[in-house]
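The data below hold one chain only, encoded as structure tokens and taken in the form predicted alone.
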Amino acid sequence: MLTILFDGMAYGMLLFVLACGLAVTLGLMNFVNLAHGAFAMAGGYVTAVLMNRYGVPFLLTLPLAFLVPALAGLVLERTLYKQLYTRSHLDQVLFSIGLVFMAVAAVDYTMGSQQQMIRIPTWLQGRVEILGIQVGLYRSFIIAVCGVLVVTLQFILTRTRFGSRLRAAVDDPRVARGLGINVSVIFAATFAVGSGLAGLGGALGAEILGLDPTFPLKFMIYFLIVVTVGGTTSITGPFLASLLLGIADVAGKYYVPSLGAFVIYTLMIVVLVLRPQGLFARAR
């Protein structure tokens, strides 16, 4: 039982890193970016290519798995996304879902449709027993990395000048500009960081979730469930929702494998019926 709980926490942490960029763009910037999974896929492929073709150690690929999607996100935000900030959510959905299909087709053409294999270092493989609990070393690594990210993000958003400027820019861009805040730069930096985090999540999750050109389509619904269940007004909500969904999904697949992913969908429906605004958001 405790081992399932631990694996569920690791899976939930991974879901959070994959989805937190979407939580930022959707919750804080009010932009529906369904192409978020494409940035996660980019991070996974950066790691796979560097490891399998150039023999770069796994840990050294992680910074690049963040930087490459962050740079791609910055370029796309400056050239395409910013044109849609004032458009309707339907326009944003149609645009971003189009980007997803373009990314899937491009990766399938250049990399092929087969699964990309990532071999993690031997010191991250296997399990150890701690107080009678079978603890996976790689899942422990994921929990540690994601824990640091959660604390860092929460600190930046709530305790720094950048975080206060971002909140001001989201609440009222016109007033924020009047106060001397460069809203455009704030949004560009936020979008780039969100894309980079998705890429890092894709790199960390490739060994557990698998990696192929359909990655953005397969996991798009998971990203949306995390943000929907947790609410879009803070980072804490999606984080706690990720843990809840991760534990429920792992426990469901262990105890009732015949139901598959149905457990997580059932949980989402129950939560949205009881709290349409999300578990950890206040009703407006």
Given for the second form:
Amino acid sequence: MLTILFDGMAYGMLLFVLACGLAVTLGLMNFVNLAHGAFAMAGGYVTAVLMNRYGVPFLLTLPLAFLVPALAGLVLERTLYKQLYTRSHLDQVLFSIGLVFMAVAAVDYTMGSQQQMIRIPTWLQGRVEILGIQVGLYRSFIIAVCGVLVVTLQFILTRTRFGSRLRAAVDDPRVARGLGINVSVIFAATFAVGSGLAGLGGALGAEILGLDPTFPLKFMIYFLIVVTVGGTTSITGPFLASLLLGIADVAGKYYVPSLGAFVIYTLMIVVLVLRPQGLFARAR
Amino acid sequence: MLRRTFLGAAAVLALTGAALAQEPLKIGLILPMTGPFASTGRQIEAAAKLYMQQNGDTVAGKKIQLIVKDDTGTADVTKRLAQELIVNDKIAVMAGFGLTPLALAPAPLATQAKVPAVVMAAATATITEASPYIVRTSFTLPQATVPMADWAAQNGIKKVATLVSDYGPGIDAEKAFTTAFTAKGGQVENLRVPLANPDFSPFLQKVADAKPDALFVFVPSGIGAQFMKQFVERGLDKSGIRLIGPGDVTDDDLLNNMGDVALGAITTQHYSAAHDSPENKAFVEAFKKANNGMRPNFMAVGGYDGMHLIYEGLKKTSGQGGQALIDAMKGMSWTSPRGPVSIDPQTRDIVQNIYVRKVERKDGELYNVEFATIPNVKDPVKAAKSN
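Alternate state requested, the form predicted together with its partner chain (shown: the form predicted alone):
Every chain and every other molecule in the complex is listed next, the one we just looked at coming first.
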């Protein structure tokens, strides 16, 4: 029972790292970036290539799995995304889904379509028993990383000058500009961080979720569910939503395996009927 | 004047006659070369090309032309490509077919156009019943799983949990294993995993709690690696639960990358790159040499034998396709890299040895090492129907 709870939490946390970048771009910047998964995939491939071809230790690849997609995100934001901020959501959807297909084809062409295998260090493998609960070491590691991330992100958004500028820039870019806030720099930085977080999620998830060129398409639905259920105006919303969905998904598959795959969708529908703006968001 | 026209016409006739004789025999190879199942396509294409390289491109005095088409793993594309190949390219035989739906889609076309279709990969038992022109050189899932049930029953395994991906081949494997194993007095609990399932933890936890003697698993080979990792992560390898199943989980193409987590898994299948025979040693060596060190897997051997079947069939019919070719293929037998095989004249399915293998480290690499052989296994599903 508690083991299920723990597995659910770890899975939820992983969903959170993968989706929180989307919550940032979609929620805070009001940009529908369906190509989010492509950045996650980029992070995963950075880790896989560094580990398998150059023998870089797993932990050392993680910062790079953040930096490379962040950099890619920055470049794309400056060159392509920037043009679409003022366009309709439909344009943004079409543009970003196009990016996804290009990313899938590009990775398929350069890396091949096979599963990328990474080998996590031995001290992260296996499991220990704590108070009768079977605790997987790698899953605890994911939970720890995510915990730190949530606290840091929440702190940056609510307590720092950058956070308040970002919120101002999102709510009313014209007034923010008038106040001397460099809106486009803030947007670029935010977008880069969002992409970097996705990359980190991809790198952490490669061990559990697998990694192949269809990754962005396979997991798009999960990112979207997290953001839909959690609401898009904060970080805590998607965080709690990820936990809820992770636990519900794992518990559902454990207790009612025949219906297991649908539990997550049922939950989403119930939440959307009761609170269309998302579980933890204020109504707009 | 008249004579000149006559001569001219004769010359034209002679020329077209010569051109007709030169018209190559076309083999349409339809494979998933991109998309999630591209590994299957890559392996089969490489094997087919290797076969042609080794055996020349002339059969019965005619030049063989291989046309490779990518169906991206989508059934309606397979059907459209098959139609184009039959109508425009006038192929003598089509081959390939990476997955069950991809093999079923063009079956009516094969029947209508009387073009033999050699299935080199797809493994659901019913495929050869979809058209009298389908012949198979891969295997059927029940063919590989029923021997597993027998082996488990003979080796002190009494309680088994099965875990399969919830789609055609998975359900095929589950049914075949459960029926055969319960008939021997075993106990089975069935679990099905959604095909697009990222996390196996809840299912594996259920298995851990049920404490069976063995876990029978069938998932498509790409997902297999993910599964193996989580099996070990959950500590199931140390809990005394043995991992058994058909060979897809320990696919030779991926096995070496999985690392030590795969060690000790026991599987039944028709081919291992470590199969100990001179034919296989030569095959593996040539395959690796031609493909940058890539190891052939069970898909590759299906493609290689498929080409052999087509070549030998064409030799027998002196280059005729259609009904004559399919008739020539029935009952044919030869020594493949996987061991002795033959085509069952009734079902057009391959009859072959099934081997029981264990993943071991050999010369620094992971291999499925065969330790027992069940000779001349026919597809049990069709055998049961005919009785």
